[in-house]
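Just one chain is shown here, as structure tokens, and it is the form predicted on its own.
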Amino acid sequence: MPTAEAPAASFGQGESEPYARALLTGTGTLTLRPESGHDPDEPVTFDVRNWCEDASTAELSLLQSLRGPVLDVGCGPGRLLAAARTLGLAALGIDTSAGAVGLARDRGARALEQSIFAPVPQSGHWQSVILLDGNIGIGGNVGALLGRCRQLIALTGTLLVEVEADEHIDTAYSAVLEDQHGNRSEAFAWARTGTAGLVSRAQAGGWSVTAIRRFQGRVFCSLSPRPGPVRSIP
């Protein structure tokens, strides 16, 4: 089964490598902003500690609802992989950042340095696939990413996706990542969507939305694959 093409650039990488720099220290802020200063999309600022610290109580609760094996797409430094291991779940992470993968492995996690759009082990047999911490934006095309996950997951599996708290956000653009010191990445394709955008693409792309949960200002959607051919919806 063919896969989608990999995006040309990856989150926060290239030029001054702000993502890798931030992960090394585990502190500071990173701001995701449109490449063009005239783009109407608002910048989003992240606290790097949230990506590096242990999984939260809410995240542990979500992981406890899943079955293994678990595929963590955009695993970063592996905090959710470490949490999955403590819960007895077999898990694998993938991330395009060598620094993130190294940190995940330092935590004792299994992680591969690669894109979700490259061949993935156990394709079609993952019982759980997770896209948390904004990773629904990977590749700048929510429909294509959902289609790729549909290729990887078992028919009895669950896709867990975090979306924007504002259900009406639905945008895709060329973005850059910048730290508080002005270190800036190359431009990369990115997307943001709330429940409305996710649900419409999920239903059109062969998924059933089985649950929408809200924890501490964050919104998580559980999806189950429907039998039938895989489609990617823009």
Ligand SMILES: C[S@@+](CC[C@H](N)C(=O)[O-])C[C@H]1O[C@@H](n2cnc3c(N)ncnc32)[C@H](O)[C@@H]1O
Second form
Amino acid sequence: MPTAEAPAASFGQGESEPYARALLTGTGTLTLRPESGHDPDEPVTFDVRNWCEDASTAELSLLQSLRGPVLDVGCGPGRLLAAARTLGLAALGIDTSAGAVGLARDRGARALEQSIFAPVPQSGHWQSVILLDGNIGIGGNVGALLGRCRQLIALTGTLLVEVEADEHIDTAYSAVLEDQHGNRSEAFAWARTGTAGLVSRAQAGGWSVTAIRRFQGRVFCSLSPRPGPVRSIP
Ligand SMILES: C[S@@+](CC[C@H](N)C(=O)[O-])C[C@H]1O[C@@H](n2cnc3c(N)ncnc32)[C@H](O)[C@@H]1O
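We have the form predicted on its own; now please give the form predicted in complex with this ligand.
Time for the whole complex; same chain goes first.
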């Protein structure tokens, strides 16, 4: 399975800062594409409003099934943190984007501007960890990200992961983000996977897959940690 080389930059940051620009207006589109024009991976286009608006009904119902405290990995502008709060769940967001963390805090959420791979408070005590809306791609190595979440979650906890609707997608590459005006980011490591790639790495990495749910064309997997040493599978 391909594993991306690891550029140091983070999602949509650097060069013309398309992610920070998009968050300022909360509108427009951002396209994620391989840095190399020869890479066969298809571009993915995001509607920025989806990250800036309130959580959807489907997302609310997923959050309702979780126990707090909740760690939102790559929380973006904090719509899931705000929804967790309305449900009475204690929640913390982690995000490398200063703009995203600022917007999350404006919503009254608790969020830290840092990488998920840096030290996180209450490590090993999070009852729920969420990786939604493509965030399984963070770091460009699904096995390593699952391994990091395994360090952070409580043994009785649940990891909720959104995967690609096409179960056979399984790819990692050096990506760039570009807005509709041609503002491009630096290259950063990203990954995309469907249920097949997620399930095989989860099982090899000390997780049990307890549920796979499909809502409105989106696919969500629930994982429980198995007792034992934490392993990171590429
Ligand atoms: C696709 S956006 C998802 C936004 C949010 N989850 C939502 O559904 O509204 C990806 C987010 O992951 C963040 N991110 C990327 N790399 C990260 C890292 N290593 N640690 C924490 N957050 C990261 C980005 O800054 C960005 O806000």
